[in-house]
Amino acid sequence: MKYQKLGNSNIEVSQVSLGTWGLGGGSVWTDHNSSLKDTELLLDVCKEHGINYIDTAPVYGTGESEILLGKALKTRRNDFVLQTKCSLNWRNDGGNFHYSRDGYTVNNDTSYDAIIRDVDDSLLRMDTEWIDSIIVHYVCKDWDVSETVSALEHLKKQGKIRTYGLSNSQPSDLEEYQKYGDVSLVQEFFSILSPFHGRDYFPVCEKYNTVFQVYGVLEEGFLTGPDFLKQKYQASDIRSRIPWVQQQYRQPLLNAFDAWKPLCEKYHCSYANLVEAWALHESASLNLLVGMRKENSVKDTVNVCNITLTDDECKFMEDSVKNIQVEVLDK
């Protein structure tokens, strides 16, 4: 495993990090319900393979992911760097409507009081004394950035958080936040099928020594191989709502897998490893956030650390999907 510092902090994290959106279950992830035993095993396997960085959020299963992780981390807390998020809540005490799901109305609120309350709520749900990294889940223009950063800096002084970052943001947002504080990372969507946002962001991250933590690199599984395209999901499931389920993308994706097969054979790796390696080739500051719920997924994912693609191979891979790349993805 390779490691990197979170921005200008002294926090050292694995280049591959564990995403836990799926642990929350609910109507967004309908094919698997994780138990405490499953989660404990998952964390043990992550530790065995050098993954020390975990990402979650209050709204993943409306608290369920945080609660499950908190229980599983009870005897493992010092083994992991724990990251969760703020701004999205279902307290019905203010903010802007974001969505309704599973009987809850979730609002987005980046005011000082909301940020403080969000962190306190997460500390209680996860039964921990501190959160290593807190992410503003959705940047919002309705509250001054200075107010949001003031709350984050106050939480740092209290020892409740160690550092902070942004998600679902733009390069201009990072520029604005940097006027008032020090953002360690941005967590943004990036994949070979939708690379444009990341490429706009990379120069600004380099300017501030900010880590670019990528999510969605496997397109919710659609880039793990041709067999995934055969699966069907309920209408509420995230995997039923992205472009790659549509018929016009199916054959081009199958063609891309055929084109990439010799590279998989050359590097003795999975299709997932190949597209993960492509992403890591894009930026030296990149951190790879991958949703994993099973032991075999962890073992496969960490193999990416053994793969270094050439410039020509990366270009070949992207050329194979140029005709189906999407500028903006709304999940």
Ligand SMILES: NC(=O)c1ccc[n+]([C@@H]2O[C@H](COP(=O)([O-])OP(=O)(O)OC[C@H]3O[C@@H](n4cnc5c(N)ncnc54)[C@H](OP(=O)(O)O)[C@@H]3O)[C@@H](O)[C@H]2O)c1
The other form holds:
Amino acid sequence: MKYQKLGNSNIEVSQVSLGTWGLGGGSVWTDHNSSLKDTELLLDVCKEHGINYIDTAPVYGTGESEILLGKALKTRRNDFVLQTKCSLNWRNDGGNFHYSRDGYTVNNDTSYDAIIRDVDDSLLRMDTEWIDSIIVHYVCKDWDVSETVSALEHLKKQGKIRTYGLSNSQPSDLEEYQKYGDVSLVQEFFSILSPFHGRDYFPVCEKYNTVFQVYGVLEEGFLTGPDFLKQKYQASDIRSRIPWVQQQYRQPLLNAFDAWKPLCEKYHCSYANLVEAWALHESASLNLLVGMRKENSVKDTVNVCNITLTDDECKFMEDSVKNIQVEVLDK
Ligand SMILES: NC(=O)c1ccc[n+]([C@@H]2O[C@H](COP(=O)([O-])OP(=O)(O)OC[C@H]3O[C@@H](n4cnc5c(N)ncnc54)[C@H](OP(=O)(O)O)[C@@H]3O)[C@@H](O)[C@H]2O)c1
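Compare with the form predicted alone: the form predicted in complex with the named molecule:
In what comes next, the whole complex appears, and the chain from above leads the way.
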């Protein structure tokens, strides 16, 4: 495993990080319910393979992911860098409507008071004294950035958080936040099927020594191989709503897997590893946030650390999906 510093902080994280949206279950991740025992095992396998960085959010399962992780971390807290998010809450005490799901209405609120409340709520749910990194889940322009940063800096001084980042943001948002504080990371979608947003962002991240943490590198599993495309999900499930299930993307994606097969054979790796290695080739300082609930997913994913694709191989891979790449994916 390789390790990197989170921006200008002194927090050292593994380049592969554990995404736990799926751990929250609910109506968006319907195929697997993780128990506390499963989660403890998952964390132990992560530790064994050098993954020390976990990402969650209050809204993953409306509190469920944070609660489950908090319990599993009880005796493991010092082994992991724990990251959660703020701005999306279901307190119904202000903010802008974001979505309704599973009987909850979630609002987005980046005001000073809301950020402070969010962090206190997460600390309670995870039963921990500190959060290593907190991300503004949906950057929003309805409150001054100076106000949001002032809350984050205050929390840092109190020792409740160690650093902070942004998500679902634009390069111009990072520029704006940097006027008032120091953003350690941005967490943004990036995959071989939707690479444009990341490519716009990389130079700005480099300018501020901000880590670009990738989410969706496997497109919720669609890039793990042809078998995934055969699966069926309920209408509420995230995987039934993103473009790759649609007929016009299916065949081109199956063709791409056929084209990439010799590369899997050359590197003795999975399709997942191949598209992850493609992402790392784009920018060596990326952090790869991969959603994993199963032990085998972790064991397979860490193989990416042993693969370095050539420029030509990366170009070949991308050429195979050029006709189905998309600009924006809001998950
Ligand atoms: N900031 C945001 O707005 C935002 C949005 C989306 C996601 N995220 C974060 O990013 C994380 C990653 O995104 P994601 O979970 O949506 O999707 P993802 O990482 O693209 O894909 C996750 C899926 O891939 C499977 N998988 C992972 N590694 C595998 C391997 N080596 N072989 C086979 N299957 C493998 C997982 O299986 P199992 O679960 O069965 O192991 C899971 O079904 C989330 O968990 C969350 O922490 C943030």
